[in-house]
Each structure stands twice: as structure tokens, then as C-alpha cells.
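The chain below stands alone and is given as C-alpha cells, in the form predicted alone.
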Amino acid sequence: MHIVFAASECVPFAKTGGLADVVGALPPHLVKLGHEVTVYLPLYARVRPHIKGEWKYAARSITIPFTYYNRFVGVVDGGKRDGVQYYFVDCPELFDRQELYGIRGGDYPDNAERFGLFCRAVLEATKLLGVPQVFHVHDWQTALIPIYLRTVYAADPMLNHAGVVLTIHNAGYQGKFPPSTTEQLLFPWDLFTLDKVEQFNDFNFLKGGLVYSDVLTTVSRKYAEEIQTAEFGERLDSVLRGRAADLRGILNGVDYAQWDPATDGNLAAHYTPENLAGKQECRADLLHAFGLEKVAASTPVIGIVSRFATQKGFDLVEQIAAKLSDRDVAVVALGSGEPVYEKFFRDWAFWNKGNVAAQIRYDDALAHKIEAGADMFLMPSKYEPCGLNQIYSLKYGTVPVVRATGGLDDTIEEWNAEQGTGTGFKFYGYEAADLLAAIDRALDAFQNKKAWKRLMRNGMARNYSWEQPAREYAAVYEEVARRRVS
């Protein structure tokens, strides 16, 4: 089967979050299952260095119409990697920018035009380069593809049998634009209704994609349930409940070629479940990197690697910071994001220089060092569609302390000291006291070194590779293809 992925980011070309990891990792596993996979991406400025040698155009000029003008795009052949064909949509005036979605403090004002053009360019390009049985589109940036297919392109004999799977990586980001977007992107005005793309007088890209796609997926079983509720559905819960029969929760996998303490080139020492000695060297290296060399060997180290945002639960961390500082614990944090939380981490570190340290940036090598060198990893998210760091932590024997939401709930099992089962510590209510109680349970468990090693090894034994999710996605594609030909 031929599957076309259309996405706004993909490792190693362009990344702002977990979407890029999924689009980078899933296609090669589908190829291993015997499928043909093509990935389309915008040709951002940061993509250009990845195109080696002279550019080869698979399509020189594709016309994309707008209300009063046309734009002309090329499709650059990115070649094959791990059996996956990559194409890049080249429109310099819209994509040749340093950032993907906007500059700090706001989105680009022409994002509707940018991603509307990208979606239509993908459809036109496939008519030249190969129409798939199934389009797999991701988040709001490519959610117009199913809308175009079932409206503007509904009578196109080359495209009208293609199915669409839409994956929701985070329902909080929807692509909301003014009503005039309908006309700008050449959609019929009867599309701008409550049962289609209109929501609170906005043209909502994601909502339209939910309505017109054949099957919807999201990135964990629990999140598929949560987004059908008012608390987590971001005001799309009624639409998602209406599509419940077509909604699947498929847990993201991780790339263990990049995240394995036995082979990770970023670490001071390697270690395995059978020989954990190297983890102590990694801990010493981590504390040195953060200037906390004086932390005692008996003091547990809590690691944080995150975007600093309210969604990630840092309002709860701020509420318990003083009490946590009174305990025998060290904290290292890496990340950036909302200014209020960047300031919180700076202040917390300033007033607790011996036990708290923060670096306000992202550094991939340092993220690996935290996963390996910390004893515990903190993820108190308000909501978390899937989460990857808790899965990395399991592999590195770094015990997760998480809120039981989305993929965090699916992947972490509460530690039971009597039975020796479980992989971490969870709390349920979104309250500071609940978070502190979960951390205290972890700190108590840390005192029993034999039991703690059992807990570490439990996590390291879990397997969250892409093999099983790839098979689940392949089954979804086959279901969609059957629907379209029947």
C-alpha cells in the first residue's frame, strides 16, 4: 500500500515538538512492513542544509490559486532515507523563514495562507508523483487535506478514492482563522457552518479535518478518551464524541537507537539492567554539568526536561518549590518557554544554589545526560497527549513521577513495594498537595536501595518501540482503504 504523510515538521529536518519525532520514526517502520511511504514537508530555511548537492526538482511549477492571485511552488526531491521518499514544497516567500510557525510572542499572520498552500500543493504534487491509497495528515497544519479532498477535489477522478487518516498530536492547537479564510482558500461558503469548519465564528482547520477525515487517531489510548470530555477536548469534545466510532488511540513509540543507556554516545558511561554501575558515573557527570558537585551521594536527584508551560504542570511545581527545597533532594531543570516559568526556575535556582540548578535553553546532549544521571524524572502535566520523556526515563532507569493523564497514565504503573511491581509514581488530582505526596512516596522508596534497583529494572524492561504502533497504524490504513473501494 502507498501512504503519503503530510506534516509541518519531521526529524531531522525541522522540529518544535513530538510531532516531528513521530513523522520521522513511523514511516521507516511502515516500510519494513512492506508499505511504500512518501513524506511531504514545507521547505523551511532550516530544511535547506539537509538537501545535499544540487537540488533536483520533482515538479518545477505547480500553480496554487488564491482569491485574486496565484502562487507557484516547486517540489524538491529529497531522495530516500531508510526506504522513505521525501519531498519538500518550495515556496520561498512563505516558507523560507527561520521559524516554523511564528516569531517569539506570536504566530505568523499569514499561517492560513502558508499551510493552505502546503495542503493544496501536496494534493497537486501527488497527481504528478503518485496518488496514495491513504493520506496520513498530522495536526491542524495539514488538516485541510481531507477538507479539500471532499469539497474542491471531490470530483477529481485521480483523488476521489484516496482515504485520509488524521492524527491529533495535541488538541490544544487548532489553527483558528477569520471567516474570510473560506474565500481566501477558495472553499465554498457553505463549508463555513457549525457542522463543518466554523466554530465560534472562526474557520477552524482542525475541526474541519475531524469532520472530513475517514479515521481519526491520537497518540495514546487515554488521550483518545480524554479529548471526548469538556475538560480536555478544547471545545471540540462534541465533534470528537460524534466521531467516537472512528477515533483510535495509538501510543507513540520511541527510537531506542537514539535512547539507550547501553549505547548512548552522550553519556559519561554506559550501563544496562544487569550492570547499573555506569549510572553513578552519569549522575556525577550530570551534577558537574549543573554545578551541583557537592550534592551528597545519598541525596536523590530529580530531573526535568520540558517546555516551560502551564500545560506541563509547572504552576504546581512553583507552589511546592519551597517545601521541596526543605527536603533532602536536588533538582536539575532544562528547558525554555513561558517567561513566567523561566523566571521561576531562575529564581528557584538562585535561592537554592546548592540543590537546584536550571538551564533556560534546549540542549539535546544535556537532555540525554539528565535522563541518565537523574534518579527520578518529573512530569506533572495538566494534560499530556502521549509524552516521550517518561518513556526515555524508563529505559534509563530514571523513575518517573507523573500525573495520571494521557500517555503518562498509559505508560507508568504505580510502584507496589510489597509485590515489587510497577515502574513509577502517579498522582491523579491536579493539586499541588497531590504532586508533593507523589514525590514524597518516591523519596521514601529511594531509601531502600535493593527495592529501588528492582523498580529501576522494572522500567528498563518495558518495551515501547515503534514495531507495535506501526502494525496498528498499518491496520488503520487497510481499514480506510477498504472503506474507500467498497
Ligand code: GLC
The other form holds:
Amino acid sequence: MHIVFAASECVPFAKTGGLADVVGALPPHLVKLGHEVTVYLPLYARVRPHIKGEWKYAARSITIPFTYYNRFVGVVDGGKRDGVQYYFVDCPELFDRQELYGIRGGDYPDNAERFGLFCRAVLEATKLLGVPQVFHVHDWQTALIPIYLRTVYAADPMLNHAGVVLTIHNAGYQGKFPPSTTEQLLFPWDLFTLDKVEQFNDFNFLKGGLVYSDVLTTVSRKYAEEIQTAEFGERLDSVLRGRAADLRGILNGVDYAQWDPATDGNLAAHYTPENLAGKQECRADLLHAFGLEKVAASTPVIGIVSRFATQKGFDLVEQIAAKLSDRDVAVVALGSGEPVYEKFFRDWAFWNKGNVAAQIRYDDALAHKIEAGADMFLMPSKYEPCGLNQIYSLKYGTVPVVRATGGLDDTIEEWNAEQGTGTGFKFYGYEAADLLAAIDRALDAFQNKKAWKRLMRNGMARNYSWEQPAREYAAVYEEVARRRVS
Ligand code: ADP
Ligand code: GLC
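The form predicted in complex with this ligand is what I want next, because the block you gave corresponds to the form predicted alone; please supply it.
Below is the entire complex, every chain and molecule, led by the chain shown above.
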């Protein structure tokens, strides 16, 4: 079967979060199952260095109409990697920018036009380069594909048999734009109603995608349940409940070719569950990278790697920061995003030199070093559709301390010292005291070296590779394709 992925992020070309890891890893696994997969991505400034030699255009000038003007986009052939065909949608005036979505935590003011153009360009490009049986689109940035497909393009004989699967990686980001977007993107005004794209007087990209896709998936079973409730649904819960029969939870896999301490090229030393010695070297290397060389060998190190967004729960960490600084523990944090959290981490490190250190930026190599060198990994998320870092942590023998929500709840099992079972520490209420209690349980457990090793190895033995989820997605595509022809 031919599947077209349209996404706003994809490793190794452009990444701000886990979406890029998923869109980078799932397609090659589908190819292994015998499917043909094409991935479309905007040609951002950071994609340019990945295009080697002279650019080869698969299409030179596709016309994308707007209310009073046209834009003309090219499609650059990114070639095949691991059997997957990549195409980059070239529209320099919209995509040749420093960032993907906006600068300093804000959004570019023309994001509706940027991703509207991208979605329409993908549909037009497939008519030249191959219409798939199924489009697999991801989050609000590509949610206009199903909307276009079932409205403006509904009568197109080349496209109207194609099915659409929309994966919700994060319901907290919906792509909300003013009503005038309807006209700007040349949709008929009758689309702007509450049963279609309108949501609280916004043109809501994600909502339209939920209405018009054949099947919806999200990235863990727990989150599939949660988003149907008012607490987690981000005001789309009633729409999601309405589509419950077509909503699936498929837990993300992780790419062990990139994330395995036995082979990871970013580490000072390698290690395996059988021989953990290299982890000590990784810890020393990590402490050096953060200027924390004086931390005692007996002191546990907590690692954090994250987008600094409200979703990630760092307001809870802020509430317990003073208490944590009094305990025998070191903290290393890597992240960037909302200024309030950047400031909190900078200040926390400033007042606790020698024990707490933070690097406010995006740094893939350092993220790997933290996974390997820390003893514990902290994710106190308010909500977490899947979360990849806790799954990486398991593989690296770095014990996760997480809030029991979404994929964190699905992947981490509470440590049971009597039985020697479990992989980490979980807390339930979104409360600072509950977070502190979970960290205290972890710090306690760390004192018993033998038990701690058992706990590390329990996590390292878990397998979250892509084989199983890739098969689940393939089954969804088959189902959608069957529905479309019948
Ligand atoms: P989300 O997609 O919500 O950000 P995930 O846990 O699914 O959360 O994925 C985050 C991904 O982004 C991981 O691969 C993580 O290592 C990476 N990441 C996040 N922040 C940084 C950073 N500052 N530097 C390097 N990698 C980061
Ligand atoms: C989103 C979610 C994260 C998930 C990732 C990949 O960014 O916040 O939990 O792991 O998408 O699906």
C-alpha cells in the first residue's frame, strides 16, 4: 500500500519535539512491512543543509491560490533514505526562516497561511507524484489535508478515493485562527460552523481534522481515553467523544538505532544491562559538561530534558525547588521554551551552584548524555500524550519519576521493593507534595545499591521498538483503505 505522510517535523531534518522522532522512525518501519511510504515536509532553513548537491525539483511551480494572489511552490526531491521517499515543499517566503513555528515561544503571525499552503501543496503534489491510498497527517499543522480533501477537493477524481488518518500528538496545540482564515484559504463560508471547523469563534485546524479524517489515532491508550474528558480534552472532548468509534490509541515506539547506550555515539562510554560499568563514566562526563564535578559519587543525579511548556509540569518543580535543594541530590536540566520556566531554571541553578545546573537551549548530543549519565529522569507532566524521554530513560537504566498521565502512565510501572518489580516512580495528583513524595521514594530506593540495579535492569529489559506499533498503524491504514473503496 502507498501511504503519504505529511508533517511539520521529521528527524533528521527538523525537530522541536517528539513528533519529529515519530515521523522519522515510523515510515522506515512501514517500508520493512512492505509498504511504500512518501514523506512531505516544509523546506525550512534548517532542512537546506540536508539537501546534498544541486537541488532536484520533482515539481517546479505548483499554484496555490489565496484570496487576492497566488503563491507558487516547488517540490524538491529529497531522495530515498531507508526506502522512504522524501519531498520538501519549497516556498522560501513562508518557510526559509530560522524557526519552525515562531520565535521566542511565540507564533509566526502567518502560520495559517504557511500550513494552509503546505497542506494544499501536498495534495497538489501527490497528483503529480503519486496519490496514496492513505494520507497520514499529524497534529494541527497538517489537519487541513482532510478538510481540503472532503470539501474543496471532494469532486477531484484523482483524490476522492484517498483515505486519511490523523494522529493527535498533542491536543493542546490546535491551530486557532480568526474566522477570516476561512476566506483567506478559499474555503466556503458554510465550513465555518460548530459542527465543522468553528470552535469558540476561531477557525480551528485540529477540530476540522477531527471531523473530516476517516480514523483518528493518538499516541497512547491512556491519552486516547483522557482526551475524551473535559479535564484533558482541551475543549475538543465532545468532538472526540463523538468520534470515539474511530479513535485509537497506539503507543509510540522509540528508535533504538538512535537511543541505545550500547551503541550511542554521543556517550563517553557504552554499557549494557550485563555490564553497567560504562554508566559511571557517562555520569562523570555529564557532571563535567554541567560543571558539577564536585557532586559526590553517593549523590543521585536527576536529569531533565524538555521543551519548557506549561504541559511539562515545571511549575510543580518550582514549588518544591527549595526543599529539593536541601536534600542530597543533584539536578541537571536541558531545555528551552517559555521564558518563565527558562528563568526559573536559570535562577535555581544560580542559587545552588555545585548542585543544580541548567543549560537553556536545544542540544541533541547533550540530551543523550543526560539520558545516560543521570540516575533518575524527571517528567512531572500535567499531561503527556506519550512522552519519549521516559522510554529512552528505561533503556539507559535511568529511573523515571513521572506523573501518571497519558503515555507516562502506560509505560512506567511503580517500583515494588518487596517483589523487585516495576520500572520507576509515579505520582497521581497534580500536586507539589505528591511530586516530592515520589522523588523521596526514588531517593530512598537509591540507597539500596542492589535493589537499585534490579530496578535499572527491569527498565532496560523493556522493549518499545517500532515493530509492534508499525503493525498497528498498518492495520489502521488497511481498514481505512477498505472503507474508502467499499
Ligand atoms: P514533546 O514532543 O512533548 O516535546 P517527547 O517526550 O515526546 O515530548 O519528545 C521530546 C523529544 O525532544 C525527545 O527526543 C527529547 O530528547 C527532545 N528534546 C526536547 N527538548 C530538548 C532539548 N532542549 N535539547 C535536545 N533535545 C530535546
Ligand atoms: C507530542 C507530545 C508527546 C509525544 C510526542 C510524539 O509532542 O507532547 O507526549 O511523545 O508528541 O507523539
